[in-house]
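Listed next as structure tokens is one chain, alone, in the form predicted alone.
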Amino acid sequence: MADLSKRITGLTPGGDDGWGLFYRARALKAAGEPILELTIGEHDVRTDPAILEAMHASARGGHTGYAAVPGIAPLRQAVAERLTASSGVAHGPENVLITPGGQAGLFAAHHAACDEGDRAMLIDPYYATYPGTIRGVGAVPVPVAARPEDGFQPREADLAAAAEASGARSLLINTPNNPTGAVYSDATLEGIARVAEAHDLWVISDEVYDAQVWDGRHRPFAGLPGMFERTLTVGSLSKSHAMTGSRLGWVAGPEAAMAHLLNLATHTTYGVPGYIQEAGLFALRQGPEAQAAVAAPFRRRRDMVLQRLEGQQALRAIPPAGAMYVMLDVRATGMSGEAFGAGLLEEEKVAIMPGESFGAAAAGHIRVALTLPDEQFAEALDRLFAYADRQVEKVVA
């Protein structure tokens, strides 16, 4: 076989991307093991059979052949409209490309900030392909950490230093964040603000979390003075309406940057099929109280972990203020989050996704996805307390 390029080859120098455990779990579930799974970002409720519906009679009603490749223009006002009412800043249609879902977005948005062997930064802990995603367009990604003892807030001066040293051209930020739940506040994102200007960033907002949101608020990043201009930002309708497997975002920004990006989607995806957008236009005209639906679960498991953690030692969380994840803090175990994890597979059949799946800030750490029901999610928390507090046992002892 002839050699591959280096750069498909090199998208995951780590070799599974800390994606082993998850792996593990899913082959003993399909041996026929009762794996509780709390790893992924699946909803346990599937997509409303309301918008499944208005996908078929879409698909039916013909909507089956080439659709625009900047996507229908009923569904770009839509999003247009979603993002105005967000940010306070005006947005059209020509503001927005339809993407296939939101990973699609930051790929294409890195590829409109950045060029062959520039340095893009990203904010560690991170969701586990954003390095795959730079090193795909050619980028080096740079991630700064974000420490625990700040709640996963990134410091203004650690952006700038990096910055500096790096000359970078690019920051990816996410709030809602996955894997912390850290919702970034208004200090934070301002910081954050400064170091673009000063450096001349595109800065790349993933907002895919935008409508789950449990303490303070989401405040779009185009929507700070002066940032319009420069931000890419990446939306979805995967967490918001539950529609994962239908593969619906969008990349929104300067008129100028979205011409180009359609031109790479002509080159690339060429669209997103017309009747997925029928339905994505079907969804959003729902209203929030579809968002709110969809999210309402993960609010009232956060709180069953939190209300969990009070009064024991094995295990401490900084309470998450949105997406559908908790990040528990296992260092008093003795243990790393990849051992943990393993261990809490082989012994309480439970599957989480280890802290080191997303950056060496997280460390220490393992990631709760809240995608269970209710009883099964109560049951998988007893389990993972249990082992838990033996892991902490042997250290006392």
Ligand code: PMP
The other form holds:
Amino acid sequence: MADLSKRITGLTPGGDDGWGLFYRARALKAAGEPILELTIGEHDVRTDPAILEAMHASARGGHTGYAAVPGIAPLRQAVAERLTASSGVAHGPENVLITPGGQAGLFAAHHAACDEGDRAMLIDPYYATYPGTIRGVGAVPVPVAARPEDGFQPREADLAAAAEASGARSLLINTPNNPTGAVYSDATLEGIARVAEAHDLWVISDEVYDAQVWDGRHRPFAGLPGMFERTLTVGSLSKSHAMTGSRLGWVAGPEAAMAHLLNLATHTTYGVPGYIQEAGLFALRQGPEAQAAVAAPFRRRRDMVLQRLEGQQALRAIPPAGAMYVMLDVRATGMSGEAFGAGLLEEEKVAIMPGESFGAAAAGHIRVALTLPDEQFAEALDRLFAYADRQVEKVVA
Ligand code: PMP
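Alternative state: the form predicted together with this ligand, after the form predicted alone:
Whole complex next, starting from this chain.
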């Protein structure tokens, strides 16, 4: 075999990139073990059948050919309206490119912002694909730690120092955040805006969890004064409408940048199937109530976790303000997130993601996805807390 490119072989240089435990849990499950999985961000409820009806009707109606590469006009319009309403900055269809999921949007946005060898900042803890996405466009990831004692809100001074030292072209932010559940405060966002301005950065704002906020409100970064021109916003229907498998998302930004992103789409994805887009349009037209219904179980289960944390010492949490996860601090057990996760899977048949999978800043934590039906979720919590108690007893003994 001829040599492969360094770009592709170097995508995930750390081997499994923290997914080892996840694959072990999946293998055990496939072998018939009753594993309770609290790993990836996938709803326990499937896509609303009414959305599937719309998809079916569209496909049967003949929308199975090539669809407009930037997205069908009414969907770009509907996404633009959603962004205008949430950010307060007027967006038109020319500001929106429909992509096969937010992930493709993250790739396209970095492709637009960074040249080969450029530095691209991201906040650690981060969604596990981020460093590979940055490497995938030939750029070099520069993680900037957000600290647990700050509720995982990044500090302006840390960002400014990293921007200064690295000469970065871009900064990737994610609020509501995966894996921490943090929703960035006004002060955090304003600090990021000052750094972006001072260091002439593109801000790539991953807002795929914008419909899942429990405390406070989601503030789109493009809506901050002066930021629209330097922001590429990534969105998706995966989380808001339980449409992960439909692969439907977008990138939004200033028109001059979007013309080039469209060009990239022509040479990579060549668009998204028309019947998927029409189903997405139908989903958006269901309004905010439909999104709230999809989000409700996560809020309920977040509250279940917070209740369980009271009156025990083994685990701590920064109460998540959004998204579908809780980060638990397991340091009182004296274990790493990896070791805790491995033991929990072995002894209690509960699978979580170790914090270390999401960067160095989440060491000593585990991420619990709020993605099992309530009864099973309560059972998983029972086992998780029992396991944690046993580990603390060992430390004390
Ligand atoms: N960003 C974050 C923070 C995510 O958690 C995910 C999915 N887990 C994505 C982007 C990608 O989502 P999708 O491609 O399904 O839209």
